[in-house]
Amino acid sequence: MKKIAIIGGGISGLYFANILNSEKNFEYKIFEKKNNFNFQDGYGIQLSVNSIKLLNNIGFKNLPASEVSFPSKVNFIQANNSKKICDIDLTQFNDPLNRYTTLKRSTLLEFLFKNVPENQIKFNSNITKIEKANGFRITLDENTHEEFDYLIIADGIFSKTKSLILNDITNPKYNFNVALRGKLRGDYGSDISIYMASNSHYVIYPINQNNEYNFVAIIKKKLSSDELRNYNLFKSNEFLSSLRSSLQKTSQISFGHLSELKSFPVYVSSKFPSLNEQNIYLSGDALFTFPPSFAQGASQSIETANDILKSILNGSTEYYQKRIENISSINDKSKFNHFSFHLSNPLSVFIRNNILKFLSKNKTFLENYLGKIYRT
């Protein structure tokens, strides 16, 4: 019986635990630094067909329909005049059993958590040392030790575990943008809408069938090192109000209906970490974090975890090569989307909008730009 340590109880770690449940030759334990999970968090995520297919294999399709939404289009809108530029049909990437889906992040976490036996997750975990011998010896701060054959590192962009095992630590970089997230009340339709403005964009989409909507804005903002270290800044009402006030107003959205606002600086990876150790796998944001302008963070966390298990079962050494190729493509697209969504020069905006109108209906382009990612 092989033992697997999963560091981090986010989407990637919990999904990996779920797919291990059917593998009788492995046992696992999740180490989570928090003392519990918040299943009341109302913020949304988007899941493309690549991850929905994997989730449906473990019973996700049995969730009540009221807890998810199935947008059929992405609308591109000019924020300053509320005019729709074009839309992309998402249904062309669906299949009869798997559809592009939006929902609360907490809904997905709760679904994944319910399938993990209570004795196989340890909350309040503080790993202080990892030693490599025949396997891995993990030391916790209460000076207890546990030994494992495999190590799955999925504890986020600022992974502490990476610093314990890697000599070459590549820290994420602030990309001069701040994210503003919140819940939006009202009726904004069943699709995803992207509002493009000067040096910012914001996205609205339903997270269930109860007229609850996720709102997320990405706003260009220079911050000093001291400001980035000041966590209270991002929670202050003054800072949150200044971010909301900086958004290009549109007649289609009532910003007064925003609630549960939170903000955070956007960090991205600059390169992949150097890892040549066998039986150690990085997943999710611990492996690589790209700009949030392609809505693939959650889907890639799931897909990566699935590839890790296949690599373990097959004894393959090609896991990182495949992941790097896929994630590099998504990273390039994310950076390009971010650039094009934030254009401010009127001529550049005019050219972008006309190109968007053409490309949004070009089947060949859409299959290469989206289809190869969504259906990987």
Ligand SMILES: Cc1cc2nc3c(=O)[nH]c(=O)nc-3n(C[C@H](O)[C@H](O)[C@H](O)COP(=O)(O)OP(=O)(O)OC[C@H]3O[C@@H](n4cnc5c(N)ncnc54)[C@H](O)[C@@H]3O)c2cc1C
Given for the second form:
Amino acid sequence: MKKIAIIGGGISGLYFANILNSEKNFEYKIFEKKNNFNFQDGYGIQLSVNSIKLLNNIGFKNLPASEVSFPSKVNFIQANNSKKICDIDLTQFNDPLNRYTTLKRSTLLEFLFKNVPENQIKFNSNITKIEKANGFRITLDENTHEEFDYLIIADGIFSKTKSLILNDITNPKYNFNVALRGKLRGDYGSDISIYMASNSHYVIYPINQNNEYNFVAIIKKKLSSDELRNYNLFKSNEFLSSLRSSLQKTSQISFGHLSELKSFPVYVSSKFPSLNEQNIYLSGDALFTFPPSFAQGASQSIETANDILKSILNGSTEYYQKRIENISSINDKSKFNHFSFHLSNPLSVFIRNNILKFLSKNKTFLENYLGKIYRT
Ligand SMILES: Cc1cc2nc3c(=O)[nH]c(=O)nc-3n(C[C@H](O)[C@H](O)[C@H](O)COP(=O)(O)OP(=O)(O)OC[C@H]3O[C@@H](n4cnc5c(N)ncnc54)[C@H](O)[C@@H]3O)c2cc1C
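Could I see the form predicted together with the ligand next, after the form predicted on its own?
What follows is the entire complex, opening with the chain shown before.
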């Protein structure tokens, strides 16, 4: 029996635990820093069919229909005049069993968590040392030790574990944007809408069948290193109000109805950590964090975890290496989306809108740009 340590019980770590449940030759333990999970969190997440296929294999399709939403289009709207430019039909990438899905992030986490036996997750974990000794020897702050054959590092964007065991790591960088998240109540339809404004964009989509919507805006903002270190700044009402009032108004959205506002600086990866350590795998944001303009972070976390298990079972890193190539290409596309969503010069906006109108209906382009990711 081989033992696997999963560090971090986020989307990636919990999904990995779920697929290990059916592997008889492995046992696992998750080490999670938090003392518990909060399944009340109302923020949303989009999952494209590539990850939905994998989730459906572990029973995701049995979630009550009222807790998910299946948008059929992405609408592109110019925020300053509220005019719809075009839309992309998402159903062309669906198949009869797997559909593009939006839901609350907490609904996804709760689904993944319920299949993890209680004794296989250790909350409040603080790993202080990892030594290589015929496998891995993990030391926790209460000075207990545990030994494992494999290490899955899935402790998110600011992974501390990476620095405990890898030599060559690059910290994520602030990408000069702040995310403003909130909940919207009302009727904003069943699709995803992207509002493009000067130096910002915002996205609205349903998170269930109860007229609850996720709102997320990505706003360009220069911040000093002192401001970035000041967690209280991002929670302060003054800062939240200033972000809200900087949003381009549109007749279609009542910003006054936004609730549970939260903001945080957007950090992204600039390169991959060195990955030549045997039996150590990085997954999710600990491996690579994208700009949030392609809504692929969670889907890629799930795919990477799946490829890690295939690589372990095959005794080669082939699947894992291939995933890393895919992540690089998605990162390029995320950066390009971000750039084009934030254009401000009227001529550039005019050209972008016309190109977008053309490309959104061009099957060859869509297959290359989205199909290759969604149909893996
Ligand atoms: C504004 C925004 C919007 C987004 N929207 C989408 C979207 O619509 N669709 C999408 O696919 N992706 C989206 N993403 C990206 C997505 O949220 C992440 O890529 C995804 O959550 C990564 O999962 P993860 O498991 O790697 O990390 P996380 O979900 O961050 O989980 C990491 C876990 O590790 C734990 N941890 C941290 N440190 C330690 C430690 N030292 N020891 C033990 N445990 C530790 C944490 O408590 C946490 O539980 C968005 C991101 C942003 C910023």
